[in-house]
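Just one chain is shown here, as structure tokens, and it is the form predicted alone.
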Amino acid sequence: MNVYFLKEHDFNSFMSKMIESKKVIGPVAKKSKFVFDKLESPEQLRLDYDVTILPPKKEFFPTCQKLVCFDGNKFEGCINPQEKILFGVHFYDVKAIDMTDHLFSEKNQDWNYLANRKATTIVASNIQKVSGRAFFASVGKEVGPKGHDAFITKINGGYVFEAITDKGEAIVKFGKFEKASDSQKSEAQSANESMLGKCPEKLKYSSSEIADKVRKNFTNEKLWEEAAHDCFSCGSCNVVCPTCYCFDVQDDWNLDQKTGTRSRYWDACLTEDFSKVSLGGGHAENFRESRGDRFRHRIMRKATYLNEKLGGPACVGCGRCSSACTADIADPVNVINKIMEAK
């Protein structure tokens, strides 16, 4: 790994050259919020963002993704990866991408996701502002980010740029980089470590303790019904989650009833119809009919079910679910701490 320094007054030139050469996606302002979007100029880039509305996984796994186009008995896949640079990803979202990479790579590999993922260079960045519901410092501490190609940290007078992979090293050519000094490296490390102490929310227990006690409360129906009492079953917490990966597949037929497309859409386990299955003859069965059952399933998925597979919980502490929940009941910190403190 090579570590470089870029002076602050050279940063816009670096970004301009990169934008001219590649498709660059980065955090930009959208009224009072932030989103990942294509950059047209370096002035759009907001590395001082707190958290984006939707996670960067949408660049590999779009909210609506065409899978197949068909015409009678003929069909053609719609995979069409575009080379791009995803710039300014916070470390918790890199961790979420790592998890999604693993989940879409195991067993039958999902190339609709992986093709987009492999065509992307990820440049992570330090957190300059912490969102109001974040708890990334206290969740999954045993798992670090690993899927990024470079990491850029703002320090006094400029930026420290760590090129981790060959793809990350290839970006250096766009700027007037010089070798970083030991003091600059140390300042970058301190800048990143200091933000961990600024999370407004905190889980009070280890991942293994949480996984064990949450699972033991699986049959505590009263607990789950109370936790979900005000749930609207809207699925907002699922939609903004960087580690949720469920989808629904639908065929859209054209008027000729011969041609059309098969697409997949993000789906949400908190919605009432998610667990409804057809029994034929106009009958259906919903195996998670109550709000409590659906709420329990979400917490189990984040805190327990995937821990062994992922090495830690399927939650990265971004706080998006807490902010998106209209009823303000989706916050994993509140739910988990309540479970942990119950007798």
Given for the second form:
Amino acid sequence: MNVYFLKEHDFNSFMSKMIESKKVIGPVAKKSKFVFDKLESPEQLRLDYDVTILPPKKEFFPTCQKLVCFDGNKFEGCINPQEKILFGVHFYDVKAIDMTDHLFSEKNQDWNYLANRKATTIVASNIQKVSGRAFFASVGKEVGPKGHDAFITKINGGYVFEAITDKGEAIVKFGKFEKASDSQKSEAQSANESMLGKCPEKLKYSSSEIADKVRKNFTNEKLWEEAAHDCFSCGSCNVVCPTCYCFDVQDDWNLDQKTGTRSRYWDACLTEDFSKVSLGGGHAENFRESRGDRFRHRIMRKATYLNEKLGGPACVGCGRCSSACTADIADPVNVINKIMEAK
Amino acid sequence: MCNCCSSNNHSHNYDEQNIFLPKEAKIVRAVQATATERHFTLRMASGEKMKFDPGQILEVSLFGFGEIPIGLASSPTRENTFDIVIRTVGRVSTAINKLNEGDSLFIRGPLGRGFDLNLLRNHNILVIAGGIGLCPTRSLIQYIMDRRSEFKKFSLFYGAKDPSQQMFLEDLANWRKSNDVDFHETVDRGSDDWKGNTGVITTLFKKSSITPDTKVIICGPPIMFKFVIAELDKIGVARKDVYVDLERRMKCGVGKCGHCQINDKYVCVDGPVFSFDEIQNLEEAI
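Take the protein just shown as the form predicted alone and give its structure as the form predicted in complex with its partner chain.
Below is the entire complex, every chain and molecule, led by the chain shown above.
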């Protein structure tokens, strides 16, 4: 596919044309933070964002997603994909999306996710500013970003736009793109490479070393109880994670008490009820009863359980969990480096 | 226009692939099995026969209340109906247990991995069912009884808390007098008119003679497993010949939602039936 250059002063007209003809989701400022939201104008777009509060997975896997609509005993599925362009996704989130793509595709394909995903064009963008807890340069290095349709990189005087798929190539028609020169391409490459050195946090070991050691420490109860000692079981670390995809399924009546929906809601394995089964008579069995059990499950899931399926850990180093954790105990770098130093 | 969510364009192109769309089943028989358990016999509303393996599960739902995972409680060798037993516990099960013959339930499935009959045929079989664990194992028990010649000696141990908690009373009466099954039962607490064995389920081992070449199926409360396994170890039954039917919270039944995960296994797709050697080193499993 082709690599293009777009001059700085042509960028807003490119975005305007794209927004006019397609639904475009991009990073926008929300007070002092950033979120992915529908763009109304090019000025809203903040490609200089560090990280968004929630990951972009919500575009395919919304916080609440209707699965089945019912009216008495009549029912129908709710798959209703909307064409959209997800613009300005950092490479760590591209990696995460590729992971959820895989997990929703394997075995029983879930078209409630996949239809939304297929209807989306993803334009990745270079990281212009690194967030305070990021460690994307040192995690899962064996897995590169893939599944995106184009990659846009800010360089001096404009943007280098690499079209990767036909969907990515189709965006070029909205702007005055010209062929990128070799020097522009190499400037883009070094802009992307240089950011890797700016992560404030760093894992000191390889993915396989980590997977091995973390797994071996499964029964190190003391370690997990200590790590989770201050955990509020709030699930914030799960909710902001780009690779978490656990959900609950609930039915909701409409006011008429006849019609309603069956929906899935984001769930969190750190919450107390996540693995709890009612036995009746007020009794329950909780298969991960202690905070340590649940904290361990999250770290295991990120560092070991899914590695075989994903080719690397289910963590991309965005640092969102570290920032979101009320007690500041969720930071995978701290937890994993500590486990690696355990006997 | 969809009445419930005001959407104009649900795409029905995906209906065939939508793993969350249930199918309607009609209740052809509903019996109160115990004070808290209700036994339903169902038939698909479409008339089709559901193909399943003993030990597989269904997601059973009632719109507006929700879905719950339930083990199939009858054998695929039986007509074109299938049984489930539901304990009144929460919102969904309470609503379902108010239903009667002619009402509809909605099901997804069969889901998961049931018993591998090829591994069980031509072997001595022992099924150990504690409490409500008799429901999913009944799918296998019926199968064996229906195709008795395909199996060698068949033993069945059943334990309930007290006589009022015993389920499938017709089946129990048949098994007690049948020559096809070496049946033993116990209750934790007897009653005035209880003349059978009293004590935990492992007390039944001395009533039978289980040989080391037996394939053993265990389903019951988690606490039961380790005591039963200890007995089987004494007899010398290999752990690869022991199968357990696990229970977990399952919301999706298709290996996505994460609730039933044990290490890297999902009980809803990799199980609920596991051979014991598969999970004995899997922390959190038992």
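What we label the rigid core is the largest C-alpha set whose atoms superpose within 1.5 Å from one form to the other. The structure displayed is predicted, hence computed values, not measured ones. Positions refer to the first chain, counted from 1.
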- Query: Taking the rigid core as the frame, does H283 move its C-alpha by 2 Å or more between these two forms?
  - Reply: yes
